[in-house]
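The chain below stands alone and is given in structure tokens; this is the form predicted alone.
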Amino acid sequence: MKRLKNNKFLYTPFVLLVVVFASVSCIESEYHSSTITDEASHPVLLVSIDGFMNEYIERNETPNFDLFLSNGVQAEYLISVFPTNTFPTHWSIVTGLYVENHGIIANSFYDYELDANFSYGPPDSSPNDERWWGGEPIWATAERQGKTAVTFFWPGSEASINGIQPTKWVDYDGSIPDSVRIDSVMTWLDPAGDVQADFATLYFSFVDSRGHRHGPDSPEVDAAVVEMDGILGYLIEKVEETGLAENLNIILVSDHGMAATNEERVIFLDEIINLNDVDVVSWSPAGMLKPAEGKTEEVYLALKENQENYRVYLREEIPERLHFRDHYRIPDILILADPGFTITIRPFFQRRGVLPGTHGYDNLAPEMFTFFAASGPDFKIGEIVPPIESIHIYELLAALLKIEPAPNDGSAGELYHLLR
């Protein structure tokens, strides 16, 4: 049997949504402790799924994630950080900082201090850089408190953060096959084998590849998701061959939903404002505009005046719910598109069009309600849990490897009652 199948909490409208959790998302940071006992702890396995939604399972012949499920505990859904972009929300994940704390501000920008672009490249590139990287990953916090973390890729994995980088780490590479991924870290993570891992990542993009080349609702998609279960499946015989069936936490996490989106929804920026008077730090569909000096109040009146299908904001009115003001690299004017429509200009849509899929709209639209679920001998069995937000997850994995975290927003013991 399928879970969460027609889950009332996927449809509820997005203005009440709003209401409901904006409390929850205006948590104050500050500085929280785990709790650490002298027993020892169990090794955990932190997994992303790019662009994966509970909608995908629900749709889906996929016994393997619902073997998992009956062994775990699953969240109603995931509420990720703004801006909903692969980056920002995979390093929210592993900081429990939001954007606007740790600065990864979106998957490519340009830092007018550092007068570099922040783009993803080769492992000489810029974003491995750490000047790049705010905040403390959960493996340089494990590293530096004496247990072994091992990274085969995650979002900022390959960059150097104090100095501190895993034991263990690959550089991004799309084409190594899943099942060589999966073997690396199950070497890595054996008991019996050199490393003895504490704490590993796993990364898998290609859901949300097909996402954006087809759109979520598309058959390509559920194929993808099909594909995922047998990866998910090989992982499960892979701890169970390695002897780690009754001692491995494994959590499985995505960063973002997606949103279909069409040639018919479409804002066209060239049509609206001069184009000469601002910088575009990022495109769509959460537009940040640096506009040339005397230009600011031009520019926003203008994208003000002809405010439809997007939300405009100067900086200081963001609301203070998406957590995305205060950093130095966030420009004066956002632009955010409503879920489903694309920002764009004129030319390049004669050109390329739009994707059929896309993310990065407010982190409350239900399009970008993502996916989290947990098992092993520390979680919950057989529960389905109320909506949890991404920014906890780092104050969790903190308290499952039995270490203290670094300074973050989240708040500890959010996340206790997955736990037995």
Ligand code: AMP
Second form
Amino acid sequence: MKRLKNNKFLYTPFVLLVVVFASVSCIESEYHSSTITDEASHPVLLVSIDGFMNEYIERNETPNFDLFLSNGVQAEYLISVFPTNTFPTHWSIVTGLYVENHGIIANSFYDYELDANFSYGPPDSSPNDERWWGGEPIWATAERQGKTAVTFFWPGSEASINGIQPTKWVDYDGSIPDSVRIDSVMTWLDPAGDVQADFATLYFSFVDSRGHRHGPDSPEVDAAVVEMDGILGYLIEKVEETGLAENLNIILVSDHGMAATNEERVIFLDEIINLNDVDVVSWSPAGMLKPAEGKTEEVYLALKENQENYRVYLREEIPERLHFRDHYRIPDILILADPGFTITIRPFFQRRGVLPGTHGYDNLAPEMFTFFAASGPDFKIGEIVPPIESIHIYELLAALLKIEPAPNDGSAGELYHLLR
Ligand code: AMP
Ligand code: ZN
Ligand code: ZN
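Show the other one: the form predicted in complex with the named molecule, since we just had the form predicted alone.
In what comes next, the whole complex appears, and the chain from above leads the way.
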């Protein structure tokens, strides 16, 4: 969450300039927020296409994406949060919190206080327990303020947060056909229906799965992108059928990119340190190590001496821009593989090898840059804006829904230039 860390520049001319500039921006934000607060809000549909890169559209025939983009606004790319994995990134989008402030530090990790494993598949403890999830997701903010929110999948949407769940939500089941997800959400958004939702989410995972299995540059990913284009076409058709074409704001977002990986680019952790000296809280490519009592320095120095194709940090050295230090779940040592590299150990590598694609790297690695586009009554038409950061999406959603956001790390107004 936002904290005023340093006020020593408070009276310099530089700051005066900033203050003048900020006041101008405030006026501008006011202008925008007043244009979107005067009337009733338009419903918002937030669609996540997991692991979807901008270049996927550029290199494929995607008539429905093209149509969507020509009717809306697109960011050159979206910068996600670190680590660039599905659960941390999705939770940041809907809470506006950096990972160190929401605590979902990886897709799978161990929590020593709860003495439990966070993991999104059986047989481990389910992530529905609300103690895992820090912050307030936009659907809870909306429901708390009398709006109706629905989700057809979003990481964390199955958990009740402060006793609040979306009015409609569905237990994750990746086998539910994408058209069924769309049909249900459109029924819930239907202005003539029983639910008349103000906010809805959809989530599609197959482009990401294909990227892992075949690599981001594969024909299989291209086929998945064309398939996704068809699904977008189906969605647009349904929106028109429901009579929402003029009234619904649709945001298409992805959570991270995909880097090509291979068996030549591996870091064997068991050849650098003695694995008995550490617990691995989370694996590759952002390896989180909890050294045994008294072993931190020895483990750290061994990793530092062999630092090649990765960077190693003691927790307090982790670059501030990663916003990945403060949470108690983050252990003493972070070993972060360079893009394209995989951290593994010999026995695992021999059994399982390395998949051709992955993510989880530094959020400023270009391979992790991802996709954002929006269209609807509140968004500009036919514009491409410079890169934006996913941390501000929560504030944007709150502004669109005309609700008071919960405290968060995003900035109100930061994305208002996307609005009409
Ligand atoms: P990743 O391993 O980071 O690529 O995560 C993508 C995977 O997360 C998807 O293929 C799904 O299996 C899984 N996933 C996404 N959303 C959910 C959810 N709400 N509950 C459980 N698993 C999910
Ligand atoms: Zn993902
Ligand atoms: Zn993935």
